[in-house]
Amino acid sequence: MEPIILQPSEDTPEVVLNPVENIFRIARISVPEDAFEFYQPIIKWLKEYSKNPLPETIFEFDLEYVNTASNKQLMQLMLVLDEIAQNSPVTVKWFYESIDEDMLSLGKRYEKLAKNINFEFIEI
C-alpha cells in the first residue's frame, strides 16, 4: 500500500499512514472546510488496510483542536480502527495538553466507542 502523508495545514491536520515504517498519526488542528471530503480518502486507506494489518497498529492522535464535523470523521475513523482490532491489536495513543480538558474528554469518548482498541492517554 502507498502511504499517506498530508502535511498540515491552518484548517487541515498532518495525516501519516505509513505501514512500511509503521508510523500512523493525525496531528495538530483539523478544522477543514468539508470534513467528510478531507477524511474520506483516510477512510477509504484504513478499510484498505484493515485486509492486511501489520501484527500491531499504534495510531498517534496528536490534536490541538477538532471541529464538530472533523469529530464526526474521526468517529467513523476509530470504528475502522475498532474493526482491525477485532483480529489484529490495535492501541491508540492519545496525546493531550494538562490544561486542555476539552481533548482528554474527547479521547475518552472515542475510548468507549471503541471497545476493541487499547488507549493509552499521554499528558503533554
The other form holds:
Amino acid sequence: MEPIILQPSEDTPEVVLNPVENIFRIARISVPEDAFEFYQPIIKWLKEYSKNPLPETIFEFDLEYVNTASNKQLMQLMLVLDEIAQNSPVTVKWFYESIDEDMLSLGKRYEKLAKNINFEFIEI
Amino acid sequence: MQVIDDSLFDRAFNLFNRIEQQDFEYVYRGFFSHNISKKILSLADVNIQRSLGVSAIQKRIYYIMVEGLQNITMHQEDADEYLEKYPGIFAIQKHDLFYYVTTGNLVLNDRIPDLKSRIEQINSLDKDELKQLHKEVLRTGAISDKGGAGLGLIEMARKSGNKLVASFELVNDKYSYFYLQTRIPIQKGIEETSGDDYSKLRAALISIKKLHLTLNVENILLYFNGFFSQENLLNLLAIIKGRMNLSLTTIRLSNVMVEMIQNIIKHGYKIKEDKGVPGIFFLRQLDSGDFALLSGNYVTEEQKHIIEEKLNFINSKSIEEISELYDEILLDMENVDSLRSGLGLYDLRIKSSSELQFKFLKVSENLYFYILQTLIKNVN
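Switch from the form predicted alone, shown above, to the form predicted together with the partner chain and output its structure.
Full complex below, order starting with the chain above.
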C-alpha cells in the first residue's frame, strides 16, 4: 500500500501511515474546522490496510491539542484498529505531557472503548 | 453552587453592541513579547486583508501597527515593576470608513512634556513638511534617547495621512498611561482631517480608554469582538500559548477556547452571509486566580430552544454521568460525518469546575444573543 505522509499544519496533525517501515503516527495539533474531511481519507486508508495488516501494528499518538470533532474521528480510527487487533496484535503508544492529565484521560477513554488494543501510556 | 453574575452577561452584550455590525475590534491587553506581537499583528492583518484584500492601504495599516507595537515593547522596559498591575493595550478597530490603531502603555511622567511637544510638532506639519522632518531626523540622527521613537511617530503620521491623537492618564506619581491613536481611511481620497473630524477622533479615543478601564476592572486578558474564523482562532490560540507558561490550566484554557470559538464559527448566526460569524470572546482571570471564558453570538429562536435544552440537561447531570454520555456520543455512528460532533458542550462541562453558565438576550423577533461562560480552575 502507498504510505500516507502528511506534514503538520497550524491546525492539522502530522500523519504517517507507512507499513513498509512499520511507522504509524499522528502527532501535534488536531483542531481543524472540518475534522471529518481531514480524517476520512486516513480512516479509509486504514480500513484498506486492515484487510492485510502487518503481523504487529504499532501506532503512535503524540498529540498536543485535540478538539472534540477530532476526538470523534479518532474514535473511528481506534475502532478500525480494534478490529485489526482481533486477529493480529495492535499496540497504541499514547504519549502525553506529564502535566496534561486531560490528554491522558482521553487516551484512557479510548482504551476503555477499544478493548482489543494494547495501550501503552508514555509520559514525556 | 456558583452564583451567576447576570450583570456581567449584560455588560458583555453591551461590549459586543458597542461596535456596529460591519465593524471589528480586537484588543490585546497584557505583556507584549516579541512573539505575542507577531501573533497580534498576524491576527489583525488577517482581518484587515479579509475586508481590504492585499492593498496599499492594508500595507500602511500593517506598518502603523508594527510601529505601535514597537512603541509598546520599548516603553515596557521603563515600567517593569508596574506592568503586572497596569499592562499595556493594543487595539485595532474598524469603524465606518476608517481603521483605528490605538496603543496604550505606561510612560514616566517626566517624559510627558517631551512627547506632547513632539506630537504637537508633527500634527502642525503638512505632508511635505513631514517628509522634510523625516529626512532631517534621518540625516542628523536627532533621535530620541529611546532609540527612534521620534521617527516612529513621524512615520505613523505620514502613513496614516491623519493627525496623531494622544492622551495621557495619570496612574501614580511616577507613571501615566500614554494613549496614541492613528486613524487610517479605508480608501484614498478621505485622508484629510478636518476640524470636525478631529472631535470624532477624540471620541474614538475616549471610547478605547473606557474599554481599557473595563478590561482592567474585569481583568480581561484577551478580548476579541468581531467576525470569527478558524484563522482568528489559531492566532488567538498562539497568543494564549505565548503569554502563559505551559501548565495543565493553560492547556485546558486553550482547549476550552478552541471548543467555544469553533462553536461560534459553526453555529453562530450570520447577519450578513459574506461577513463571517459575528461574536465576542474574552478570557478573564478572577480574584480567586481561576479563569472565566465567555463567548457570545447570535442564535435563532429555534437554535435557542435546542441549546437551552441541551445546557439544562448537561447541568442536571453529574460529571460521571456526563462522562458516560461522552462515550456514547463518541461511539455514535449516526452523526459521524457531521460537522458537529455534539461533544463540545460535554467537554466544556467535564473541564469546567462548575455548571455551565448561560443567558439568552432577546435582540429582535427571531434573534437572540447567546452568552456562554465556562469557569476553569487554576490548578497550578
